[in-house]
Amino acid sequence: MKKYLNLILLLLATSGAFGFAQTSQPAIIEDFKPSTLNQPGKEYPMVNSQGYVRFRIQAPLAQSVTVSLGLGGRGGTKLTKAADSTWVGTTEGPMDEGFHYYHLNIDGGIFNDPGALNFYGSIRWESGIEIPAHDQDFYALKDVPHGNVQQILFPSKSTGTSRRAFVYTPPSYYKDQNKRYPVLYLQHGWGEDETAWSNQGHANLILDNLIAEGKIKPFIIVMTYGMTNEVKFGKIREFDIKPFQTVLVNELIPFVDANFQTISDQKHRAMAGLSMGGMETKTITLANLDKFAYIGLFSGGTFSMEDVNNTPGFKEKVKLTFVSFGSRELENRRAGFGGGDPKVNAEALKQANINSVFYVSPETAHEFLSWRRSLREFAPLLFKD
């Protein structure tokens, strides 16, 4: 597994968190608007219409002020005492469009910006900010029928305590109580947790609207905590995937089946994950074919013609191999891939008869927007039969 643990970190590494849409930089055009994830009734951060981010921060007895959104001098971008005693500054460049985690340094201290909403990512609860993006239409929340995503929890034996997951289903769920549907095990990434993929990802508005425009049939997804955060980031190749892997196969897979409408055999189960929740995925499914037909990495790993030799059953049991990655990621790569080149190893499965599909997401890098529509990618590919 050190291998798959190696490959995070160089992702990690070499993506860039914040990368900038662009290296010439235009002039900025005074068209800014507040942020779509402000906190209600505050005006900043304001996004203009090219990506540049924009900050006013009240701080009027600090001595400096960073906000670490943007690469001015690799600290992030640094914000000028105003007239009135506010921080006020922008980025040096428009960033990548999508979602953006970040946080202000203040003499030192790391705080979040009061002016936006807070979402879990880097083992702690950070600032966010959302970049319009050109295709943002397939996770905008639309005028069509909703699915729910709803709180659960399940005993844990192995851990000795419940644990908890979101569960989306679909908008026809409760309309037919005969109706049974697949399910989808989605995993964040690390740093993150199980509210991730709803609030940062907006899994149940892609669902919703690729069930509206009949491009899928409905499922129900379920995400939980991977475990992935009880190590700090500097020794995650200590990590050890066996007690989430109880966890998920037998508690919580069990526990959904018996609570909830599932088709509850291996052809109707999928499971995927970004970043290190995908090394999670490739390591889950690979050592439980009877559980996992569908299998997607999202700038999680590959599948080489290694792992199919090396897993009994694989081009028997399994039904699609999905590998995706933003397009900065491959560009940006110094070492190559854990397990080798994944456009390469897509292909290589192909021709050995294998449902294997490798997408990458223009202009995006290790960061949500890659992995929103990768699971737009991914969604229509599940459950055929």
Second form
Number of protein chains: 2
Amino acid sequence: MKKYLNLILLLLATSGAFGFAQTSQPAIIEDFKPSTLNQPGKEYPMVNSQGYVRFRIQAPLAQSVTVSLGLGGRGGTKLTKAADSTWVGTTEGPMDEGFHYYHLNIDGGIFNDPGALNFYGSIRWESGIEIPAHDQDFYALKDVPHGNVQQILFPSKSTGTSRRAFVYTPPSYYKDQNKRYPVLYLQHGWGEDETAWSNQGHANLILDNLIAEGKIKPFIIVMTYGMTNEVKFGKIREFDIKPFQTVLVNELIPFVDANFQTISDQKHRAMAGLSMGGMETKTITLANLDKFAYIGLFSGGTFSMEDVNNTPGFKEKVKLTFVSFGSRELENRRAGFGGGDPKVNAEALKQANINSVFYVSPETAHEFLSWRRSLREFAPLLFKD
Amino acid sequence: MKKYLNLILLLLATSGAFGFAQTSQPAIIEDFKPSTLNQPGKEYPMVNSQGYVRFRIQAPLAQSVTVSLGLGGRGGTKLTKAADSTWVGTTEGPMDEGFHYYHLNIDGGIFNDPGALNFYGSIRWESGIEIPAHDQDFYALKDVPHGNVQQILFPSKSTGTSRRAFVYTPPSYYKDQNKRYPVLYLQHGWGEDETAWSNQGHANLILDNLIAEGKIKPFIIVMTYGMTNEVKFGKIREFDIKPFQTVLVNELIPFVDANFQTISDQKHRAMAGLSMGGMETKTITLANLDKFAYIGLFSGGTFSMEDVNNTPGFKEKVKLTFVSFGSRELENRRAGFGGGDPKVNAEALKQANINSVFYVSPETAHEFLSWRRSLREFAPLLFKD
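Rather than the form predicted alone that you just supplied, could I have the structure of the form predicted in complex with another copy of the chain?
Full complex below, order starting with the chain above.
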């Protein structure tokens, strides 16, 4: 477990949204448009067709305004004061496609960009921006039947509170009250919460679109908060999985099975998570193979033959292991992986006749486009029996 | 309609969160605690038992930091730089109980307080703070059965998009798939959106608690965005109700009736709204009395005998008119009301044998505690037939 936590810390430390090519940058094309994640009516931040981001901030009396988005470890993007007293600037190079968290530093304090919507990450509501991806169609809001995402409050005796989860029910759910569905429990990463997979991940739209294209059979997704203790920076090593395991396995799963049209046997239940959520997924599923048949780790670890051999019943009970990373994560950490090279591991499992899938998201880092794509790849492999 | 819009503008202009007594303020009691609406783990802003709010902002190089919360029209609360370079300050007097929007002005720019959660109001995500109310129990998260709030995306041909709504289903909803429920369509105010009644209003918790106490029969609430055009400050006079009426009446209601366990006749459908949402409610219900039987205007207008006499079928079809205001709104506007004095109007309707209820929320302004209480008072009066 300790080794695993160190891996997650390494992932966090070596990740980053900063996929600049090392060569000289192309000339900036002046076709900037408001980011799709701007607050209603806000012009800035803007994104151009190459993935450059331009910022404009009102703070006429400020001494300095910088944006965390831009060059990893090199202080982000420094804005300069324009003639009209606004602070303006453009990232030094194009950003990776997909979603990025960011914030402003104004006179030494951290604030959000008033132009952008906020998303929970880094244990705070951060500003968010979206660089349109060439394959964004798979998570676009389209004119197809839509499932619903609903907030539930479930009783948790072990933590003495009502806890919140979000439940995605597929479009057909309300049409036929006798139909029952498999369930995927889907976990966010460290510093995020149960809002992440809908807001940043578009899990609901990904499922809507896969269902509309006939690529998957409909299933339910349940997303809840993956921690039970107060979260602070640098305290991840103190994280204890057991209280959350109790919440998930003993409280949430029975509540969902009692209140939704689920198929409640092991063969129709999956769990997946990103980053820290992958760590949680691995630990909880391996300790509860009577409850989960399909397991996905998105940028959050790997399954080795050691895991298989140390877990009684693994070969009989596990119907799928799915492990994915963003390509930039693999580039960054080529020298070694906690738990071994994930591609080599996945191949070893396949040789041992375990249904093992390994996926690499092209040109993305430890960020949500990697995880949206991972869900798109993972979903069609689920609930085959 | 024009007169009505002017009333709303007047309400917006004369409202405010600034219920200071005009006499000298009591000594500040040093029992400040983190606001219940702070982001996880954040200490500031803090609130004391008298309703004073204390702020602390990190921005060591800033020239000036003020908070919009505090004295209406007098520049809010000016923070001063402490020895540790943080900016600190306390409101000059106690704030009214309940929820208040606010923001920071840092060196001439508007930003949110990084310590507080954000809520959509004033057509931006604003910081929010909660002054514990003496009657907060009715909207508290308690150990009672909870209904769900779910996001739906419904097709809207008239606007060419999928539009979002939130649907509250009561706790019993999933237990009996043959049971059907009445529906309340509940609208937010100007500058807010479909998230307001859950996030700021706690409509779901208010219903959960009323149901648990046996004070109401369960019903469904539907909350959607009440505008179809781009919203800008000062443009409320250009607002045209017709496109939204088409969305609500021709698109959303049929979608909800097709996809939820509703009783879809006129006698089991209500509409209410706050501020601008009250204006919308009045206009849409009076034009569609074949669809709505119960009508609530929360700080958003009044029903006069002129309305009754000018609307064919009013007396036969309307089962309830409910009009409410915060007491400070009435104090502020004692000289006159657009549409006449709401209390006098309500009394006139009663005299004409119309089921007319008038409610005043004690010591609150044009703010969410007025509207939470209005919903608490309104809900038990609904769906009596």
